[in-house]
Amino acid sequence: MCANPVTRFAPSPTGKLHVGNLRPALLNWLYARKGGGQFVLRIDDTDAERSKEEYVDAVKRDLEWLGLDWDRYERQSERMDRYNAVADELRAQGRLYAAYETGTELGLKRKTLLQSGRPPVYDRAALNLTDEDKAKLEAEGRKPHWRFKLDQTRTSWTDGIRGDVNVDCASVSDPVLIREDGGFLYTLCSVCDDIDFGITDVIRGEDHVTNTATQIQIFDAMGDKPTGFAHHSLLVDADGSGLSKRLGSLTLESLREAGVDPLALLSYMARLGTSEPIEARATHAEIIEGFSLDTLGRAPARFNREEIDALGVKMLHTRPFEDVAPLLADAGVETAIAPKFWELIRENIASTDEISDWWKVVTGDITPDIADEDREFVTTAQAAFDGAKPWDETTWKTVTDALKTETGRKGKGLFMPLRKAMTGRSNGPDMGALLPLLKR
């Protein structure tokens, strides 16, 4: 890990976050933090008709949800004059070059190659176009898309997590950097970015690891030192399939929504794919001092949605007062009492929207659940309960004793309906240290 590291997350505002954005978010930000660096949020909004501003906002909300703050933030669409004046100086290198295929074109020359058993590669047709070739297209209607050329050599890198790593570039397409309609895609914008906002490692996908070696050869075009490349692996469903069609169910929109810890969440994903045991963790700033880019593997990282939400559980039933005191106003739980209540019921519920259902238990708001044959029972009971008002923690064990000694009963016979009487519930809190907290 180099000295003060910078970061970056680059979202395109074209839909929501989901798990998959979020693992290279999070192991950016924890780099960041745990060098002492910073972290940038970059929106790729280059791509005017599919970019809308909800998601820009969404990508925010769905950070700043998860504690994931950051130190700088920009926009690609702002940006513009400086992506083409580079386009300007490559061009002038030779290095970024018209071509005028149609998608058709380009489909079927696909197609051929690799009917014949050779690797879809363009062809690089467009650099025999002389001048007047050009003219004639162009008064066609046909305007050019701008390839970059690539030196046909192997570019190698050491990899932060793969090792050394090197991709032959001789069978790689010479990649479009600008489309037909002027419109810059992602490979020579983020070369800009890095270099402008000083990104000193990038992490990233596996299946950006082609990408990164066209932009190394972009980095050398500009006369600038790469940045350092870690491509962590792609996750998959437990039990080995992909996840692609699961995505959308999967956004943090969603998991919000659902409940789920934020910091479960982070526990998880921080530990997900390492050689490390996923442990609940109940600070960022433990999140980070655990983090170590070492351990990640390059095996595929089953994403088990039921561990989170297990190890979210975990970690509500350890969550001091403290932390949910705004929880417990919000449901009405009131002040001088919500220490205890929170002490009694944080065990028996496995989400936060659980706590307004206990505290309903108090004030009364349930249905008593009485079977037929308890019945003369629980009328029993409820009178010895009344005649022993006010209660405190010695009530319930004095009064079910009498109860014992009158009736017969024991055991659950004797405790489980007055409980289901009491609270509706057949579990929950032990009933002495509750009843004293109860309304009526």
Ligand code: GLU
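Take the two forms, find the largest set of C-alpha atoms that superpose within 1.5 Å, and that set is the rigid core. Numbering follows the first chain given and starts at 1. None of these values were measured; they are calculated from a predicted model. First, how it differs from the form predicted together with ligand GLU.
- When the rigid core is held fixed, the Cα atom of residue 69 travels less than 2 angstroms between the two forms.
- After superposing the rigid core, the Cα of residue 52 is displaced by less than 2 Å between the two forms.
- With the core held fixed, the Cα of residue 410 is displaced between the two forms by 2 Å or more.
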Given for the second form:
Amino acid sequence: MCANPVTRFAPSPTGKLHVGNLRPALLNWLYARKGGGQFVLRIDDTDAERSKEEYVDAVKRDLEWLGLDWDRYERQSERMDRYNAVADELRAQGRLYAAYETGTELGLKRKTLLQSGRPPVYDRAALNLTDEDKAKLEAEGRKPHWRFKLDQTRTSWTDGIRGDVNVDCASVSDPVLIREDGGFLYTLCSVCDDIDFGITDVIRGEDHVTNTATQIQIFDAMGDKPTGFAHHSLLVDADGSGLSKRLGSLTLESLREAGVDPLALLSYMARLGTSEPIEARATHAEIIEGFSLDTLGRAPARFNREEIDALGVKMLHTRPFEDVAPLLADAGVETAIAPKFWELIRENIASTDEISDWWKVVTGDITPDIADEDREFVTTAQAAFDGAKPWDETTWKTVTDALKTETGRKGKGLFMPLRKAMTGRSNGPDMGALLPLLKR
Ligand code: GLU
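Next up, the form predicted together with ligand GLU. The previous block was the form predicted on its own.
First the chain shown before, then all remaining chains and molecules of the complex.
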């Protein structure tokens, strides 16, 4: 890791972020924060047709919810002049060439190559076109798309996760950098941006390994030193299947709406696919502290939603009052007893949605659960509790001791009917501590 690394998360705003997108977002953020560097949010919105403002807003909302703050914000759609200038430079170098094949023609070429057992690499036919040929094609109404002429050599780098990697660019098609409608593909724009924004390290999914080889060649053509690269493995479903539809549709928004604790999600994702145990972390600082890129492995990371929920429940049980005070207020909990109330219920809930259920227990807005055989006993007990003085932490013991003597009931037979009658439930906080909060 270099000192003060600068990383970026670069989503294309063509849909909502899902759990698979969270991995590069979080890893880049952690890497920057751990090294005391900077994290850039870059919106890759050169595809005007598919990019939508609502998705840009959604990306920001998701990152804000997770507390993944950015130091700089950029949009590719605002940098077209720069990309055009770089494209001109590459054309002048003979590294960017016009090609005119249609999608159907390219598909046919691919098919023929595959059928004869050869790799489906673009044959560079366009390089042989004369100016006359091109003029003729354009007169027919064809527009060029622009391909980057790769050096057909092995391109290598030391990957931050995968170690020494090399890609034989002789078996890679010259990538299209500009579409026939003039739209830039992210491949070129990303290199320009990484240079201009001083990005030092790019952490992204292993589906980008081939892109990296071509982008390293673009860095070279532009006369710049490539950034560092690290390719993480992809998420798979807990049962081992690839990023299934199920995971792809598990959006961060849906997790937020389901009440998932953002710190539970981050604690989980920060350690998923690493050699370190997954542990609940109460703050972002602790997650940063426990992070190291070196611990990431190459095996696919198995994503299990249930583990996040379990972590969340564990974290809820130790969550300090200050953290949940606004939620308690929203549920109508009286300020004066809110701290005590939280201390009592937090270990008995699986989600903050249950706060209001327990508040109903305090206000008496419940249906008492009384078995027929306990009815008489509960009536006796009710009279005893009604007359009890003082109404504090000693009351439960004093009254139940007296009931024990009076009725001969003991243990569960004594306590359970009382708990069920007073709370409508068979489990919950210690009754001695809860009782003084209950409205008589
Ligand atoms: N917009 C690209 C993507 O979402 C960015 C990839 C990268 O990190 O370079 O795939």
